[in-house]
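First, one chain by itself in structure tokens, the form predicted on its own.
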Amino acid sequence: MTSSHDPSPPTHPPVADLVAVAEQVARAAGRLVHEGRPQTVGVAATKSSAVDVVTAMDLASEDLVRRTLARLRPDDAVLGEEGGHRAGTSGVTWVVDPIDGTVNYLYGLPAYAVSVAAVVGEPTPATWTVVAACVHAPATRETWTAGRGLGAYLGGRRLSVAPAPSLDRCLLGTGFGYVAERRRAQARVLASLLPRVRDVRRMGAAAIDLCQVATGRLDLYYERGLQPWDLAAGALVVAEAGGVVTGLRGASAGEGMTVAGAAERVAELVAILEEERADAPEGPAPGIG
């Protein structure tokens, strides 16, 4: 199961046009966050916990994205991490993460990106069809784009997910939540996986992790807790590169779990994650609370 579902309605604009808009918007926001980064980045707010932060630049970046989309595509809806949902009339919704990898950005680490995707249908991973995407990482000057039926690209190079090696030779990417109970549960799952794979990487930006799968820099990726703006663009990049993006127990990729990679290894990893109950409700560890 990939990030796309039923064929796109015939009324939406040409996919190539939407890809061009996604890239234009993502690059503009990337210039803002990269060139405008102060020497010391302050925390403007927090979300799920005290370590789940929002910077002033997250807010400024999303504001720029929304203003640019209002000029280029005034009838479209927008769903952004910081500003929520703005309704539209065209049937197209832009799903935006103004800085994916905010903690990396806060610390001056280069693994952060602007993620912009156009979807049709209800803007939730279980029901949408992602038709265009751009993930732009300004610090590394890398830009991934994808259009439904048009392929996935890093710059001008078309991407193709290679057959994965055996699981014990796979480089696995993952990420962690910001709430203590979830981290405990994720640590348990990771401890089970670590002896079964080549190694594990945690880069801190889901959109980039997904693009690294499409590029061949990771063999597999899994993460629990991704929101629509975390996965919309990157999942299309993987799918258009010939990879698979799915959840557990027959569900679509989403908050419950996202698993990405070559089909045969995704199936193997999904089976392990299901066996480990990686999507089970979290609670306090025994003897705590």
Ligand code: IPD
Given for the second form:
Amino acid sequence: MTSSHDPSPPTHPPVADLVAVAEQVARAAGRLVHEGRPQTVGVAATKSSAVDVVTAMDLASEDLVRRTLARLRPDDAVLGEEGGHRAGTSGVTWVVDPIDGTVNYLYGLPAYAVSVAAVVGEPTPATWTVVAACVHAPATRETWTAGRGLGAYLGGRRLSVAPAPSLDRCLLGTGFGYVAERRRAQARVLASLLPRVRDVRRMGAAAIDLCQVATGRLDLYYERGLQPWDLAAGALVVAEAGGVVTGLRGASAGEGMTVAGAAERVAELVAILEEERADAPEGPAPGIG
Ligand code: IPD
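Please show me the structure of the same protein in the form predicted in complex with D-MYO-inositol-1-phosphate (IPD), now that we have looked at it in the form predicted on its own.
All chains and molecules follow, beginning with the one already shown.
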């Protein structure tokens, strides 16, 4: 998603300023979500299937993010998971997941985050460049930030993706979609990978998974079906930590596939996923429930 070979990169405000805004916004929304979590979280709506849920707090968090950005950066565009696209005039777009890991939030599991990224060069994730990012996980009090060319950080600690061990020693993260046919296909691919790696983790928040790769808590991560708001901020954190984030068959990371980790091991995992046709079209997709 970050195109370092763009011959004429779009102009934008200093990256450090955008990182500061991303962090301010993500922390404010994180505070709201964490401190305002009711004992029992209700489902406000469903999306792709009955288990793809939206809570009232997803909506409140995105509303806070939009209001804060309108005050701090009134000319910028916003693309949010719950509220869609609002156009701007500055050339900067904020890509926002108000709660990544909504199912964890629903169940009171701590792996959820607010994910905020600033991108330039819209209109699509294939053409834009992510320049600033913050993934803030309020329940674990962890905040990852990255600025294009400025490195990636967990709190004050600069991150650097370590050389990955051989595949059979790799801890592999992944995630699943919300629709039964997608999951059937994902289970087939997982069954082929599981005997070839150290172990597998499904923690339930893609933005955090990507940051865990940058932090050395996962060696590799792959997932099909990620949306721009799941991916934008975490992908910059991995890239600025020296890792690679890519898709299959030469495509950028995106809905088709996202693979992240140290370059050599990503290449190996990409080859397996391509061989397994992990990006093949699925049959008719009845929802779960
Ligand atoms: C989901 C989480 C999950 C991933 C799904 C995403 P949401 O985002 O990141 O880990 O497996 O693909 O949709 O719905 O909690 O914002």
